[in-house]
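Just one chain is shown here, as structure tokens, and it is the form predicted alone.
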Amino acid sequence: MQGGSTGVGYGLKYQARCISDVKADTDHTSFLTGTLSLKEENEVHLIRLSSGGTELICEGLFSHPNEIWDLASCPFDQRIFSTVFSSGESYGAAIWQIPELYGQLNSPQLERIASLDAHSSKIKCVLWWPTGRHDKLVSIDEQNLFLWSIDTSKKTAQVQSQQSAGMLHYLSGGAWDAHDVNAVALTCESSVQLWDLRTMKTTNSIQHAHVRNVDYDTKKKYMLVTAEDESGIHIWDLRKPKFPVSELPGHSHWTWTVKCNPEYEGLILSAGTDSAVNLWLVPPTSDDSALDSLVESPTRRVEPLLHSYTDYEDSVYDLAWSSREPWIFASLSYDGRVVVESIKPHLPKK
């Protein structure tokens, strides 16, 4: 159950938290991440498989002028990606783009194609729309969600509605439902806020405090999954948010972060301050019949851990499922360094 890595490595030159699949490469395995240094130069790493799978080879190596938070690449098109970064005292968002001819290029640098710079509180993250080429992208800071209008063309990004979480919530994250569009889920320090961006209103909420980082389940329609602190993970059901369907143990110290993943049901990785990455297949909740019943018998308590990846030396901030290769996925610790796996060897004989 518990195993040292048998991954492939790739070392970064200073400390990182955000790694992201590259979804719009299908020619390749790749990965996008960038590093978090208050006193150097930052650095974003556009990272391959090898075709044997035995290698991670840079492909494009991109300064940054600020340490970066959050990184999310572009859906639909491989060289455009966002950032969320930090020059110590205030936070800034952009999108980038990759100079096409970067592979020949001495020293490329990335194009900035918009700012992201009607935030007054401090960014968190930003979110791409979830499937397809679209022009929406959503950001989130401490108090307020903001829905854009990007054109990346002509190089614009306008706010297309923009609205408060209100004075007593302080928001972390969120999600993007690929299931619905106009879904989207907020993290802050005692809930779940479910928000529809139409009309830019909470449409419910999930009462659960210190939840850390949320994913929706993109095989099964109204399945959310929460890390929290301390409480581990559970698996929710929104049409039912007043308990959850399932509960994982999650990590000897606080669960930081929860993917699920893009192609098999129930398969589910989890990251945290225990320098640990855990490969869960969750057993499949009953459909509609059972919905009535689970107030009263709310929670099933199970412990599906395939795998536990412990060769890390530091926190596991960050995960990415490879949505060309899905039973690959890419981990990266506070320590810079990135490993990917494949997880077959783990996974039940049928």
Second form
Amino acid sequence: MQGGSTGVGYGLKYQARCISDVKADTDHTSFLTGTLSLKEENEVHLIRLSSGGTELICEGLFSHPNEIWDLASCPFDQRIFSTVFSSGESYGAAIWQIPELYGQLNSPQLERIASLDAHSSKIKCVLWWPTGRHDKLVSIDEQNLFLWSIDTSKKTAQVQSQQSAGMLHYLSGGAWDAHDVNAVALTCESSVQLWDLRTMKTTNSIQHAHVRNVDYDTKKKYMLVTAEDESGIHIWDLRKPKFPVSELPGHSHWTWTVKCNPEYEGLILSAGTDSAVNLWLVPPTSDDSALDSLVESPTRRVEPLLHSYTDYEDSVYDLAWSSREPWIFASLSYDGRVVVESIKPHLPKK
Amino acid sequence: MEVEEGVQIDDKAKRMRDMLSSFYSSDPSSNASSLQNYTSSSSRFATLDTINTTSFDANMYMNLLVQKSNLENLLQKHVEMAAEIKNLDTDLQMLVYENYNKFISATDTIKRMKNNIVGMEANMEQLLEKIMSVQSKSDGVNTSLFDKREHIEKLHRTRNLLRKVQFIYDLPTRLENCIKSEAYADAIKFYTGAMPIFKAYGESSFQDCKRASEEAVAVIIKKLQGKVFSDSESIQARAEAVMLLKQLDFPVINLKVKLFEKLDQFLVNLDLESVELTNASVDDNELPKGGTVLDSASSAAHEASIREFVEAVRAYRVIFLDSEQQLLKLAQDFVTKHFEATRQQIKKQFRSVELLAILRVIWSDVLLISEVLPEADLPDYALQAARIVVKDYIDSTFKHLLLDISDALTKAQVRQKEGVEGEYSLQVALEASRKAVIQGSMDVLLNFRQLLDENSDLLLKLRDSIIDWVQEGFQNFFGTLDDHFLLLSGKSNSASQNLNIPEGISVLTGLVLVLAQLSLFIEQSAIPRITEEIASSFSGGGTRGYEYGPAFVPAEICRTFRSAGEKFLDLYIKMRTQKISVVLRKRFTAPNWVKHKEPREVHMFVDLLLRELEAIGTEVKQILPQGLHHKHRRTESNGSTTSSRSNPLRDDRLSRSNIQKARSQLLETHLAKLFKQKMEIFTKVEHTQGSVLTTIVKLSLKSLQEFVRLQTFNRSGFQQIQLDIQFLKTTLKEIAEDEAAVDFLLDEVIVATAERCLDPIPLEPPILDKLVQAKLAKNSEQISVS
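Switch over from the form predicted alone to the form predicted together with its partner chain, please.
Full assembly next; the chain just shown is listed first.
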């Protein structure tokens, strides 16, 4: 399954770890990505897929003060995004606004709307509610969960509430439920914690070690996908958190990230440190007969792996589905190469 | 006549039609239009042949004739024509005469008919008159004789009545006589004859007579009852007695019920006996030589009692004509009970020899019974029951086999858990389970072959089904075995949550490795051998129907176990690398790398890593084959990554710590990547020591690289990593066989560290060497001490 170079490529100058779909841009398929360089001037690239889908065009190139560990585009304003950055020891997170100078590139200065500077330990990620306009923001550091109230017009961000996940739980990341504005899933060393933002308390947890990344299924409520270092990908029904609904083999080395397709149910992309991106199709199981289908599954066990894109030079750390054209995704390998691929040839025939 | 006439008419009509058609068109294909055509062009096409057609023109013909022929021909033609004309004339005359004759004779006939009809009417009337007179005379005779006949009839009736009265008065004495002479049949015939009269007049005129005869009949009934119950009487006599009792309206049903109760009791006794018999045969198995006498004795006793039962059944069939249903039920109950007992036996583990013995006994019983009860269809019934029993037997045998194998496996697990981990415990477990699989399967097959070798009718009839069941059984068995392995390995998820593996027991890595090897063994040796065995003695079958294909599909099982073997090996590697990952994770998340102190010695995590690898080595060496030492193979790559550069270049770069150049270095790195051959890391794992170990080392190093990439280092941190890696370089060479890949990965780790380092200045090689040597010396010292 050697993937030919079917994708459209774009090279960043330095190594990079994060890419995000610009969801609020409804006219173009565009992505934001930021570099990770310890010693050089880091950059944020706004790239757009040309209308023919054959070329990636740099729409904006902005310098960023520190190396970027996490980047998320605001789902309701295409000019706003958040980053988590570090320089040596210090960590920080901020919300930025792209200046109103599209296409001219002569003032590549980002405007810092707000700093999320209440953190005391290593910040892991910043989450926007994926579904629509929401005036809250979640940021996660190693020990704490912060809920921020932000106002982009007034350019303010205030901590609304904060809760420690406990000293012994090293948080590593999380995801915000697209179906429920109050539900957030956090990954930590030994489990996935499900939080309710109203009470700021853990409502439930999935005891599963070494979860590296987590994503809510945007099409199906209660469905959560996790990626683990060694043991691949698991799909969970949050109402039955004891055992996974199904399991995918994952990658030859660690599975770093998983992303559910925003449009096609059961389509999952995963990226791993074996320099590959895998496209999976999980056969739909109805909620109630999840167990039954497991029992009968030997008879209709189909190969869930639709395609493996292996044309990467280094570990792939981030992926983004385009929400505008849900058959398109962008992947970013550590060597700073963005590849945009279309999964159209692998879509199941309806 | 008429038919002939019809034929004639038909003939005539046909002739008419022919003539008409020949008149109107000489040529059937040509009609009016072509006719015209013909005449118009006649001058041109005229020939002498037109003489016979309708368009004959005499003048034209003459002209033509004169033109075409010479004188001689003309003369000749003239003579011919004259002769023909004469002939035709004669024919015509003849026809006219014949017709005239026929007409005359017809006229004559009609005249005669007219004469004959006159006078017929008068004759008919005379006949009617005579018949009337005969009738009136016969009526006269009838009326004159009527009175006398009536009188005679009345006298006759009176006489009959008188005779009956006489008979009734005589009845008691007659009955007495009959009882004395034991002619019960006659007595009952008399009594039943008199019954209607007693019913009508018993209360009045014949009271005494009735009482007396009833008393007599009561005696008779008692005697008959005694006769029915006494076994010494002949069956015929008993049957007659029952018949007579029935004629007396005696409630025979009660009798029957009583008798059947007796029979039932008898059967229960028999059943107990048969159970004893099976027990005896079990004992017999334990004492293979000495017990046979006992066995034959008890079976003889059993046969005797069966014969007795058969006799009884035969008798009852004759005695109670309507008792068949009950007897059938009894017989079927008997067979069912028998098989039930056998089923109970099957629940304990027992061999086909015993099953055969029991089946043989049952079959002979069944045959005996079916002689007297052919309607019961007992052989069929027994066949059905035997079918179930044999199927049960096969199923349970497979179940036992599965248990044996899992026992062999879990024993190993328990032993390992108890810490009695001897040098070869895994090997022992593998050997034991291998033996359990192959020996168990062979035993099972041997057992089943005994079933097939048996020549009794019952099993011959089941032969095809047994073959199918055995094949199916193996198919299912390996399916469940696969599932069971999954369960043991802890790999199967929620589906197995309710099964008996207690939660929280972590599956031991060794067991997974054993499972991997066992799967491989099953695929490579067990299945072929079983297939061979099945082919040699279990071919045929085919009651399954062809559309399903053969029941036993070795290819499918092989595939299952091949993938299972790979899966377990993967799982083993996964479990092992997970352990190593924990070590690495602790190492990299705990310290603050940005404030790291200068390295003084190789960090102890290296020891932990090496210890893990050593543990894997000992496990792997016990079970897996050595495998060929081969260098890095490119063809089987699954994934790939690239080295950024060759060694000298890197060293070169590391020595230069110029930050300004870092950017160009990165470019350089990219350029180097473009030209560098891709280095495969994630190659396919094989079932060999080297392959497994190398894979684990590679995966661990890749993890190391990934952990490094998540950190930021100061100079000392970088140097520490450099030192650790340098140490690993020398030690890992001894463990992993794919040196190139390992070296490459180690370098990658250093590159990654350099990339994540704020101030990447490497240690001086002499210092590096010194520290590595110190560590090596320390290690060897430790070994020598221990």
